[in-house]
Structures are given as structure tokens and as C-alpha cells.
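In C-alpha cells, the next block holds one chain alone, the form predicted alone.
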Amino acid sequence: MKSDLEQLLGERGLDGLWVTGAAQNNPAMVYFTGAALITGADLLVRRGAPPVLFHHLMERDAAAATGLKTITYQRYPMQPLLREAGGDRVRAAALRAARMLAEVGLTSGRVAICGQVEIGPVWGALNALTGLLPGLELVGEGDDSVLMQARATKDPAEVERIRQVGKITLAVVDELLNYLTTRPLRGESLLDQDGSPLRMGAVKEKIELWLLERGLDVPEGTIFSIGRAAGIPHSSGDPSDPLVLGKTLLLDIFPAERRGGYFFDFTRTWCLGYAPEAVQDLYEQVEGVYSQVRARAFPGSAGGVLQDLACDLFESRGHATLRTDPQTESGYVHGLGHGVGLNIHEAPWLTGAAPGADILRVGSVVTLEPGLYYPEREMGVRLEDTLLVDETGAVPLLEYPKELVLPVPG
């Protein structure tokens, strides 16, 4: 949580944090500012002091609405900086950065830097900055960054925002199922309005339109696939594929709040009309693994241990896993889950990549998404819920039925 940031900075030996970029579709910045209409900013956090947001004068009202201490870039006008830099814009940007850092008392020590920006100009300015402030060490962190570790648990307000995105998402899933189960049928194909076979692309467009109409964004797209494509975990599906009976139909839907806010993640697998015996068997195995792993997910559980449990269960049923064959394209071919927040994928990770490193804690919001994939048999099954870890275990933020067969007319 954000309240953990001070402690985490100390544990990492960091004196500060520098977040740069817009306050939209930029998780590191949005974490502090919210999804504000700020096109470019720098947020500086010195350990032991409140954050300071540097911003353009034109966006002063949006900056003020964040509740942070704010300073406009106009305090360091560019024309004098350009004269001092001999007309070199990159060096002028470095001079401005040095003055901002001095403003908050960060002219030396270790400062972690993060955010989303065009890398070229920033890279040049940072290189020049190291010459201006030789006592300053800028630190680039990986997936276990101090900010990602803070975001690995959510406070009640964050959890509620994710839940609200989930409620809208599941309303769209309801609308999808109502649409699919009321379409006319010819042979084994659902029909579109004009009597032609209903295609996956047309339905996917409806799904994303329904989300947008309800105020959500789809920045990462939507996975909607059938048959062989459902057997490739992140295949977005072939838009020309017809919706036909008896094939696995996989929906992985992960919208977010507008302008880069919180995500929700949800997957179900269905068959229209009926399920072949092989699909039914695969589905029951995945659902069984989901239930057994969820029963073992408690505060203090390690993501790698839960992934190993899923591998144990699938391997005992004769399926290949990434543990037995890191290059397998059939069987259980991905991690068990991941954190969800301002990124669709964030800490903690439920994988075997770093056993014991990603620990579930009270306030963790994670997905649980076991699956089995056999593209050569034209089928794939995945079930996924977004869970909140509380004192009792891992509980779905929202309940939704797990049913394989969707009835259709006739």
C-alpha cells in the first residue's frame, strides 16, 4: 500500500523516488495523482517528506485537484536555461531537473526513477544530469521495484474501485451471454441479424462497445476465441471464425477505468449447445485445480508454491507443464496468476520464476487462472477470477457462475 512506501524506500536503501510522464495511462504517476488530465509532469518523493508534483502552468487546476503539493515548471523558465546550456535543449532539461531535485532536497543519494515517457530526450537529460549532480545515483528497478512492491497490496478504496470495474465487466458478460443464447441457429452455426453465420469479430466488437458505453476502457484489448484459437492462451481469436456449437469458446476480458485507472480480470470458457466428452473432462480438471489451489491460498502463501501445486495436480493427470517441459505448447503452459491493479499484470506473481519471493498478503488482489490447452485438438479451457486476499484466504471480489454449456434455441 502507499502507506508502506516510506518503509520500502528505507529497506531498499533509497533516498527518494522520481516518477515522470503524464497522469494518464501511466501507472506509476496515476498511483499518486489519479487519472488526471495532466499531459506531462514530474513527481519527486524524498524519504521522510510528502511528494511534490512539478507540472505545466496550463494544467495547474488539474494538478491542484490531486491534493499534492504542486510547483509549476515556470519556476525554472526555459529561456534562461537554454542560454545557460548554450542552446542545447537536452542540457537545458537536465539543468531544470537539477533545480527541481534541489527544491526537494534530492541532490545526492540513491533515487529510483520510473514512469512512461519518450525515452530518447529523457535518456539524454539523465546522462547530462549525472554530471551536474555527481553525488546523485539514479536507480532503474525491475518488476520488483519499490513502487510495484507498494502496489502489491491495496487499501480498501483501491479494492472498491477494482470491484466496481468488475461489476460493470460482469454486466457486460451477462449481456454477451444473453445475446449468444438468443441467436437463431442454422445447423450448428449461430446466425447474425442478416441470416449469415455470426462471426467472432462481430461479437468482439459488441463486447468492447458495451464496455465503452458503460464508461470503461479496453487498453489491452479483449481475448475472445473459439476452437483451435482457444487452445493458444493469448490468441485474440480469428475475427472470421463462426460461432458454432460444441467448440470451446473462451472469453478473457480485462477492462480498466478511463484514462489508465484500475483493471479487473475475468475468464470463462463455454460451449454453445453441448460439450463433447473430451471438453467436459478437460473443463472438470481445470475447475478442480482452481478449487484445490484456491483452498490453499492464504496470507503468507508463496506464489511459486501455489504454481507448483497446480503443476503437481495437472501432471498427476498426465498433462505437460512448463515445469516438466519449458517449451511445451500443450497442457498447462503459463503461470497460475498475477496481481491486478493499475497494471493488468503486476506483483505479486503466482509463478515458479522466483519461488518464495512473491508472498500473498492481506490486501493482495490477484488472479487465479489455471488452464489446459490443446490447439491440435481444437480446444482450450481457462477459468479465472480476480481474488482479494483477506484474513480467511483468497476470496473472489465478485462471484460468477462456472458453467460450461450455454443453451441455445433448438
Second form
Protein chains: 2
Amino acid sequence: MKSDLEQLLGERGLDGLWVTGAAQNNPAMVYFTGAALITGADLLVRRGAPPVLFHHLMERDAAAATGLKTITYQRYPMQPLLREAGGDRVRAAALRAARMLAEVGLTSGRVAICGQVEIGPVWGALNALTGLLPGLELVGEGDDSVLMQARATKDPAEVERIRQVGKITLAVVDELLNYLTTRPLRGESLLDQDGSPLRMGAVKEKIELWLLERGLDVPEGTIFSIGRAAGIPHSSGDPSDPLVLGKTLLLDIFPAERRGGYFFDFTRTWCLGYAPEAVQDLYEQVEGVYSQVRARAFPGSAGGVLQDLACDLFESRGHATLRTDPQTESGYVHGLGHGVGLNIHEAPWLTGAAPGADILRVGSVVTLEPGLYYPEREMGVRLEDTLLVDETGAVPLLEYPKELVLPVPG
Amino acid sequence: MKSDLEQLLGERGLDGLWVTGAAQNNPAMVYFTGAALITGADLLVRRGAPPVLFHHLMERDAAAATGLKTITYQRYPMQPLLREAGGDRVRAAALRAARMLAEVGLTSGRVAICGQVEIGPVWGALNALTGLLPGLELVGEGDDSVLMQARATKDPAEVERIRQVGKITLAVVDELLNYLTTRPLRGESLLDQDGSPLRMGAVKEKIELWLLERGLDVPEGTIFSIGRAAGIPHSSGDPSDPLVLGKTLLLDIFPAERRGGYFFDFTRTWCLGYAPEAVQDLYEQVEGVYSQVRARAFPGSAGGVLQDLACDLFESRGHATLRTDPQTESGYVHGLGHGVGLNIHEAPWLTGAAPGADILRVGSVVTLEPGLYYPEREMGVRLEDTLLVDETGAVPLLEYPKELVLPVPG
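One more: the block was the form predicted alone; return the form predicted together with another copy of the chain.
And the full complex, kicking off with our chain again.
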């Protein structure tokens, strides 16, 4: 969490951190500022000193509301910088950055840089800057950056924000179930208001609108799929599929706070009206694996070990897994889970593919989402909660029933 | 427009263009792909050859739907690259990029780079790449980039998309006016359903929800302000302000296609019930300047000249402008307009501050938005349309009445 940042910088031999870009839809900046209406900013952290937020004068109210120490860009007026740069705006931006770095004592040493930006002008300015400050090494880290490592555990305020997103999400799931179980029926098809078969696309639009109405955003979409499409984990569903009885109906819903805030991630699979025996059987197996893996998830557990456990359990029931056959499209063909925060997918990774970035710790917020996928048999089952790791183990942030069959009228 | 790109590359001595990042919320990429569900891609354009889109295998359907020539990243498998890079993921990404550049014949020469990215891993990979390919110069251009210059004029398909966003926007404005003119009244206050005074924040939420329901997105927010707040052009409005009669009520609405597509931009100012004489007078002056400036906007006109004309006209009526007093907060304290496209603000600039990037051409889509602001007198008036420049001049993409007074019941 944020309070680990100083130590992490030290461990990596970094003298500072430079976060750049807007304070919306920019996880690295939002982590410090909250999702604020700040269209362009730079946050400089020198190891051992509090962060400083540089911002435009017009956005001073939003900047002040972050509670950070702030300095306006207008302290370094653009006109003299442009003259010094011979009219070259990219070079003038580099000159201004050098002054900002000097302000916090970071004109030399190793500074990690991060943030969502338009690469063109930034590439130009950073190259000019490293020419101006030969003692400065700007470090571009990968997925295992110092900031991603800090963000891999959440403090109580972050957990509360994720839980709030979850409460709204589950209210929308309630609304969906109420809607589905009160539709009229003809044969095995649910009907729309005009008497035509109800289609998945129309219901998915409702789901997303219910989220938007309640103040959430849907930046990564929604998976709402039935039958064969539910058997393909990366399919977001075919909007023209009708809602019919007895097929696996899968909702994977992962909204976020507006302007790029915290996510919540949740999946249930249902059958409308009745469940064929084969689906009932798959469902119980997935639920069993969920419970057994969860019972083995503690602070210190490695995500790779939990993924292996899930593979062991599924393989013992005769299912192919990506471990036995990396090409398989049937069986357990999905990762076990992932961290959730300002990115929908972040560390710790429960996939087995990220050694070192997969250890559960107190404060980790992760999904567990085992599933079984059989597209050729037109079925797929996934169950997913978002859980908080505490001293006792991995505990769902919110409880929600796991019940396969959704009763329909008549 | 896109068909100018070849020539623009030649004029700038560029051998190619490299667009990187997702195909959503990334204007440079969306310009080529449309707002598609492609989470990570690279588009390489070698001068004289068609663009090539590199994408993940999982997103092949969305990639194919762009109509571009496509190649999957899987052509360069990560495992051997990681071995070659000694396990360093950032360096492996650079090795893969070098192979992609070789695929299109761009391992040397001058290549402009652009696109929305997380700077950390990209900074690392691009530095490694320039080490691998010493004959390659990656050019980071500023706001006047070759792509922004191409985008400064729109082809007919782009104009049609902007017009469609406009049609939906104006339907929402109609809905707002219908809503406002049918509210019950107590004294000079509009009332909410529960009989309490209707507040600006509640109405703004409705406006944004009406946009979302109709399939648009509101990535840059909405300005809905009354009285003193309407007199401060950068204020988005105070949500607690009540809707009262006789005050300037300003709506500046600029939604976009979902996932980072084309914007439309529109402003009207109204008075509920009646307009004080001073407001009526301001309104007529702003409307007059709008008409006179529009009558002088033709292909070849410079935005700076039009901004000067607007200043001349306002100053002749005794108003301060930013030209006479750069610090003034009263009078004409706003730019005249800007291009509209995949960014809400882009070239051509009608502000006087962007010589060279301010020329109107056939296919330019720009706003004209003169206004007068008097916060201390609790009033502000702005009128704005989005216009297409054609051979005859600057023509509103959509007509909408300019009427100051909104009648209220009783």
C-alpha cells in the first residue's frame, strides 16, 4: 500500500518517482489524487519527502482538494521558456520539467516514471530532458513497477471504496434477477415487452444503464453470455442470442468508479427455469473448487500454487486444463484470479505466470474465479467473488448466493 | 484528412508513423481503427505502403473488422524473445518491436510515434529499441504533429459521425427544455418532484443520463451553470445552485461516441420565465458577434484573425477582452473556438495563440463560441455551434434556435 512506497523505492535503488498525465483514467495518478477533474499534472516524489503535485492554475480547486502539497505550472511561465527553447514547444516542456525536478531536488539520480500519456510529445520532451540533465536516469519499469508493487495491497480506505462499488454492483445484479424472473414466457423463450424473444444484447444494455444510473462507469465492458458463448471465456456474449431456459447464463460484471477509480469484479452463472443434469454437475464441481481453493488462500500463499491446486482438482475430475494442454478450449481454460484495484487486472496474479508478483498479503484484494468451459456442448460455468486477504484468509468483500436455477413464472 | 497523410509525412521528412496503445480512448489509434474493443495494438505506416495493424490473437475478430491489414503479435512468440532478453520483459518488448518494424521495412529512418500509453514500460522499451536499431530515429512531435495536422480536416464519413452525435445531443437538449418548462413553480424557483427547490446538480445528472441512455459517453463532463457560475467560463456549475427565473442559465454540452470516438460541442444560454434587460442586451451582442464572425469565416481564414475580429467587435461595445487585459475576468474572456473531432479540442485553433495551426480549410469542423462574462453581475452568455467549413463558408452541422427566454407555466 501507499505507506510501503518509501521502502520499495529504497529496495530498488530509486531516488524518486514521477507520475505524469491527467487525474482521470490514469491509475498511477488517481492513486495519489483520487479521480479528480485535473486534466494535466505531474506528481514528483523524492524519497524521504512528501509528494508534490504540479498543476494548472485553472485547476487549483481540484488540486487543493487532493490534500497534497501543490505548485502551479505558472511558477515557470511558458513565454520565457519558449524563448529559451527557440520556439520549440517540446523543448520548452523539457526546460519546465527540469525546473520542476530542481524544485524537489531530483535533477540527478534514478527516477522511475509512470502515468498515462500521449507518447508523442512526452517522448520528445523526455529525450530533451535527459540531454539537459545528464545525471538523471529516468527508469521505465515494466508490470512489476515499484508503484504496481505498492498498489498490490490496499489500505482500509481503498478497501472501503472497492466494497462500495461492490454494493452498487450487487444491487444491479438483484435488479437483473428480478427482471429476468418476471418476464413472460413462450415455450422456452423469455419475451420482450413487444412479445418478441428477449435478446441478450437488450438485457446487457439494461445492465450497463442500471450501473451508469447508480453513478458507476463500465470502462471495460460487461460479459453477458448464454450457451455456447458462455463456454468461451473471452467472449463477451452474442447480442442476438435469445434468453432461453435450461442454458448456462453467465454474467461477469466489473464496473468502476467514474473517471477511472476503483473496480469490483463479480461473476455468477445461472440456468433459467431448470438446469440439465450435466450443467448441475459442472456447477457443483466449480463451486467445490472455489471453496477448496479459498480454504487454502492465506497471507503468504503464492497465486501460482493456488492455480496449481485448482488444476489438480479439475484434472482429478477428468477435465483438461491449460497445464495439461496449453491449446485446449475445453475444460479449465482460464486463470484462477487476479488483483483488483485501479486496474481491473493487477498484481497479485493468480495465474501461475507471474512468479514474484503472485504472493497474497494482508490487504490484497483478489478475485477467485474458477470455471469449466465446454463450448461444443454449449455450456460454461464460472463463479467469481472479489475477496480481501486478512489474517484469517481470503474473505469475500460481499456475500452473494451461489444458486444455479432461477425460477421463472408458470 | 487521412488521405493527406502520405503527403504530410513527405513534407516533414518522415519515413513512417507508429501508433501504439489500445483502440479505445486513444484518438490516434481510433483514427485508423474506429473505437474497437482492441486492448493493445501497434499500427505501423511506412510512407507509400498501406498501414499494418499488429494485435493479440484473442482480438482477431475486432482487428479484422477494422478492414486494415493485420498481423498478430503471436508471429513473434514471447518465450524465445524473453530468453534472448535474459528474462527482461521490457527488453523483450523492444526485441518484438524491432521485428515488427522489420516486417514493414522501418528499421531505419525517421518514424513519428504517437498514441495513449502507460509511459513506464514504453519509455523502457523505446530506449532499448533505439539501442537495438541505431539507424532509427523515433520522433516525438508536439501538438502540431503530422497526425494532428491530418486530423484537422475531416472526410465526409467523419463529418457524418460528428453530425450523428450532434443529432442525439440536440434531442437531449429538447428533452431538457421540455423538462424545465413543465416544472411546477413557487415564487421564482422551479420545484423538484418532492416540492423542494430544483437544484442544478440534479438536472445535470439527468442530462448526462439522457446522453448515456442514447448511447453516448460524457468523457469530459458537462457545463451547466446559472447566474454567477455562468459568468465564469471555466466553472462547470455549482450543483447546489437552485434553478430560478430571470438568471442566465448556460448549458455547454460536449458528449462523444462511446469508447473514445467523435465529439460534438454545443452551448446555449437561456433565462427561465423572463430576461432582465441587461441580459437581453448581452445576449443580442453575443448573437451579433456570432453572426458577424461566421459571415467572415471561409476556407483560408486564420483563426487568429477571426479571434481579433471578435475582440474588435466586443471592444467597440465597451467590453474588456483578453487582448486588452490578459488578466480580466469580465468581458470577452474566452477563446473564439476550436476544432472538434476525436479530441474535444484540436486544430484548427480559433484562439489567436496557435499561428500555423489555425487556418480554416474545406473539411474543418470547428466551434464558434463567442460569449460575455460578468460574474460580479451574476451573468454570463455563451452561444456555440459546431460548424463545417465548406466552399461557401462555415455552416452549422445542425441548426438549433437561439432564443433567450424559456417560458414557464403560469
